[in-house]
Amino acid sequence: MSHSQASSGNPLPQVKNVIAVGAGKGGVGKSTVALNLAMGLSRLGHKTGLMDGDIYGPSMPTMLGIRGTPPQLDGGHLVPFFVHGIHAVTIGALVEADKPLIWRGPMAHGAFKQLLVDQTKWPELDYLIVDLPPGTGDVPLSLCQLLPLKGAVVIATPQQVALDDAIRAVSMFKTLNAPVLGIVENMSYFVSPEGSISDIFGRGGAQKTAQELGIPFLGELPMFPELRINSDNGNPTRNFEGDPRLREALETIANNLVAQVNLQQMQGGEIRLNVK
């Protein structure tokens, strides 16, 4: 890093787009959704990585198959796992597997600083998703400040409960002037193996609530069996390459991702924290 670029304040001049990840709550798939989009949008041919600072429930050394890999150092600086096409860095292969992150905000701002953007030797890449841990609180603040974001997406389940989770994340990332490039709905429909189609959690809340805050829909994924046994089985490339209905869900949320970011470009978007 050029001492221009240090003095600029961005502590990742290489990255194009730092897109992060949010929810509202636990459990509606925030870390699914974000390992795909990364993968998404490498397939479209855009470099992308993938940062994991779920620092409370990292599961993405389960989903990308690299559980128990201990991570490559190059002088004292850690590299990325290249997996599925894709750079990643996870909390959950730095720190012991069974046992859980007791971190409160200062701590975890720092250990996030210091292992995932100082000592982490990023390429240069078009696209850096990074899946943060859910809810509104210090923990997603601090570290949504901490980097350098072109925008954010939000993931929701259709179910009123959770959209109400999803407002408030919306309401955060407008705090700190990060514009919410969109809505993801995810769990928007059951697929049996037949291909009949259940509205378990009640279809269509998501995008309702993007329309009624003026916010891009991004698209909605359906519960399809084999998008949990990829990911149980570390194999989220086969989610892709399988059932045509999942490849072309996953396919268009990054498309949409894509389109609104070159929109904000457009629009000569750039991110100012904290100025009205």
Contents of the next structure:
Amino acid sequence: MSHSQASSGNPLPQVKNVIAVGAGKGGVGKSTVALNLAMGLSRLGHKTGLMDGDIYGPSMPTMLGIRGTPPQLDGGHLVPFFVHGIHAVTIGALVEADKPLIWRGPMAHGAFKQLLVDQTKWPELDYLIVDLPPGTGDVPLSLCQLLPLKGAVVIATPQQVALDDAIRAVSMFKTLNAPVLGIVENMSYFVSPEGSISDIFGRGGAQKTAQELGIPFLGELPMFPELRINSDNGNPTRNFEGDPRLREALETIANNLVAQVNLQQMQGGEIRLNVK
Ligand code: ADP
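With the form predicted alone done, generate the form predicted in complex with adenosine-5'-diphosphate (ADP) in the same format.
Then the entire complex follows, led off by the chain already shown.
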């Protein structure tokens, strides 16, 4: 039982597996991977939700193609959008981007709880993927603390400077006693539209770090111009219907995550949060 569960019961009893997706810093493709992981799980037949808690990078409405669509309300509760096969709530659609002050310190906790948990009608789900704010500060920590996490996924790019940040993210989840289910290496290498491959950032860096930290490696996602274009166009379904290499990379990551969740389940089930 988590810290929040102990004090107030499980806030999301209808969700089997709540999984946080974090990164040591912004810009590594955390939101992109979180969304496509949710898509991959849904395409494997799991009922999947996406909680977009990244208040600093409100890119999810664009990536889902729902920018400007008013949220649907039911008796004062928010009903998640159902798009591309996933149930999604994006905080970017709910808060004013020019009011970042409320996100400092403990107030973030209350705002997240109210917007994403108490006032949202999440359906029964096999997986709820939570796109955390980047970094390892108070704000991502607050969001993790209120959720009954099954585990966490860390997104990293392969170069050493980015890996140092990823190691900090892994430490954050360890402090929370949230099992790190794996690392995903994003932007492993570049695939040109003609199909040639360039190693830009040092392919394999994140895999090596995962090995050193004793954490599972969930897979590599190369840089595909097509992925960026589909994201900008709000059409993530295309990622699974165009270049088979892109689809295979995304499916591998989703399959490996399911395997790690099942393993985790066999080893001990719910995690305990011991943050003082
Ligand atoms: P973060 O959430 O870490 O800040 P985003 O997911 O918003 O990062 O990604 C930043 C930008 O990089 C976006 O324009 C996104 O489309 C692009 N991007 C991320 N990963 C890839 C990739 N593997 N191939 C191509 N573009 C990518």
